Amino acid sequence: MTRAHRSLALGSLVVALATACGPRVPIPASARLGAEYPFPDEERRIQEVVDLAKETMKRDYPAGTPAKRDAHIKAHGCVRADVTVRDDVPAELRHGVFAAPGPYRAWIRYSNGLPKPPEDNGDNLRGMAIKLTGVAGPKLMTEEVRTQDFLLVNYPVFIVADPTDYVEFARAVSEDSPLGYFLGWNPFDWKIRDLRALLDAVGQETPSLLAASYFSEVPYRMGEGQAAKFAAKPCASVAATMPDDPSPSYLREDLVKRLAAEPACFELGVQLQKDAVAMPVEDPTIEWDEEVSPFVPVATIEIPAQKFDSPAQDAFCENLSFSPWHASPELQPLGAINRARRVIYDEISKVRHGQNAVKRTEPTGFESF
């Protein structure tokens, strides 16, 4: 058992609620595939929950010191990649970047999602972060017009169901009290469910990042009336073990070590959503059942050997914005969490590099170190 359910876990009541806790997001019963329904006061809660993001940057890293992310601070690495997406992509999947075959350069950043704790052999998600660059064509951040981002963790479902959770949840992290989101003085109130997946999502081995498989959580847009999710899973299986006694650094430790010697493989899924209902765009706490609607192949991502962990690199990675909007139309991000991480995004990667004192540009693939 790991340190997080031994000091989370509240035993078999916690277990049976969460079995029986449904979605708490209301979806209409004349859900349309690929909608969207706004929720009332849905700007207010998202500005709130800026506010929150910039007053912890501004606590943890004042003026004079340099300015990190406010979650997935620690990287793994930036490792290149060549993107290929392939010719047998079905018609309705064939939309922005998945429209046509062919190559893309890419930077793939490896990180661990959750700030505390910082060292690689506590509980943590894991963060596949991929940009390709070269994409032409019109979009929806149009600073930036070369790149489409994926963003991906290594479990299925996000945490937080819409504003009003992200607020809670901003402000109990902000406090450094991430457990009162949770477990308020009402059990009634109690979010038994997104525990479990928290329990679940953190607690999970990570032998190798490159033996993980990664989703986007949350929805996208798939062309006209449809929406998806993206997963990107290895191409093979990848012999991988918890080492004995793992250190601090150990993923990175094992992902310099495998890209020195040999090259990693990932095949990029795509997910359609089948039911409105029961694969509700606005709730990313559900996941979506693989067996109604499987994940369908429609890219390879290729990582080749190479050596990646110089400082000039290191410093590349650390500068590099990664946003679910720095996308096409087609691939629009849909659902409340997506239209609050577009603000959030934009706002925290501005203050970080204006305290930073670095220009916010994107990569275009052809990058020397």
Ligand code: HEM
Second form
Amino acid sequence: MTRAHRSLALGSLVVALATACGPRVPIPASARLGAEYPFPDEERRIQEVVDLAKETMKRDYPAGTPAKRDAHIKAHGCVRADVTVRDDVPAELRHGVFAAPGPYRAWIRYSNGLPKPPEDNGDNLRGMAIKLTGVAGPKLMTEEVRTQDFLLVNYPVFIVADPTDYVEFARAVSEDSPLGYFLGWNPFDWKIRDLRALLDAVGQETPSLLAASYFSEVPYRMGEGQAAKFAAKPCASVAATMPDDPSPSYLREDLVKRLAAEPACFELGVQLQKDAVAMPVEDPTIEWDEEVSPFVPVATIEIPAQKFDSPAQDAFCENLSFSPWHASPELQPLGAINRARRVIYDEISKVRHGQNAVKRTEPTGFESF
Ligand code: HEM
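Alt. form predicted together with ligand HEM, vs. the form predicted on its own above:
All chains and molecules follow, beginning with the one already shown.
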């Protein structure tokens, strides 16, 4: 190899790594706050994501066997909560359920994000899906009338930029070679930043579900011409250390024990998009800088002391359907990943309810077990 060739190869590698470390989705310099920029060919890619999820469902839950979710399969439990919108919400954040102060009865489902490992004590993501009930006004999906969902995970960014990448990632995962997605044969396509995010996200210790912070990762409309992300963070720091010898379901056991003894509390916050390029709507692999735009508390989530681990309540939990599109138009999910989720969550929930012969209904918040 000549010196010219060597420097060309080195230059290519540097460019490849720089590309891998910066935003990948082209964001127009003229991007407007709160605006979406759909991808060419997006519909076809979204359909591929749906088809892939349906294939996985068929493979994992053959006809005649109980069907579970396609993601966030393992629930730690569903707990009752009271969500109270604060009376000091800043004017620019008073949209949808945050428009006026007041209480909502809610259900929260805690889950592991990845199907493997099945034990809690392993690399994984943790989900906190919140469903507010008794929410008046029009909704984006016609079926449910009075719920507003917030789907959160214990990491601030998603590791896949768009539906095209999602299909590749999901294929690599189903072939048991997720690394192949991040580090293929072509260094120009390496996704170093996303790989680092994934390892960082799944490597976090979770001594207690009540001590973690959870993020929407992807943005939502916050009234006309504004976008925002959501986060739920403990109201005060929660003392929790990893058990010496964690059992396969230590997170549920910890939740049972803590909520038997005392209530828990989270603050729901909203982070406004302040810069349409540095805080993009279409690329959820980019973290929105909390120093530029901190999460502003808009509601308090109180989880009363309770017993939640009965078989009847677990069955109810299993049959709930969360979706970011269970939302009012003022809080519409934004960006390509969210546009894909509109179809997927509905289709997969229909598949599993159909196979289990269970009617799909939205809860009222007054269920008791
Ligand atoms: C294209 C990207 C995504 C796909 C294909 C996808 C797919 C799914 C599916 C199929 C379910 C189960 C739905 C059901 O059966 O009811 C689910 C649940 C969930 N997803 Fe996603 N998801 C995506 C992105 C995200 C993102 C960005 C988040 C960030 C917060 C997220 C958080 C969750 C949570 C917390 C649940 C559990 C909901 C529950 O407890 O029932 N997902 N996802």
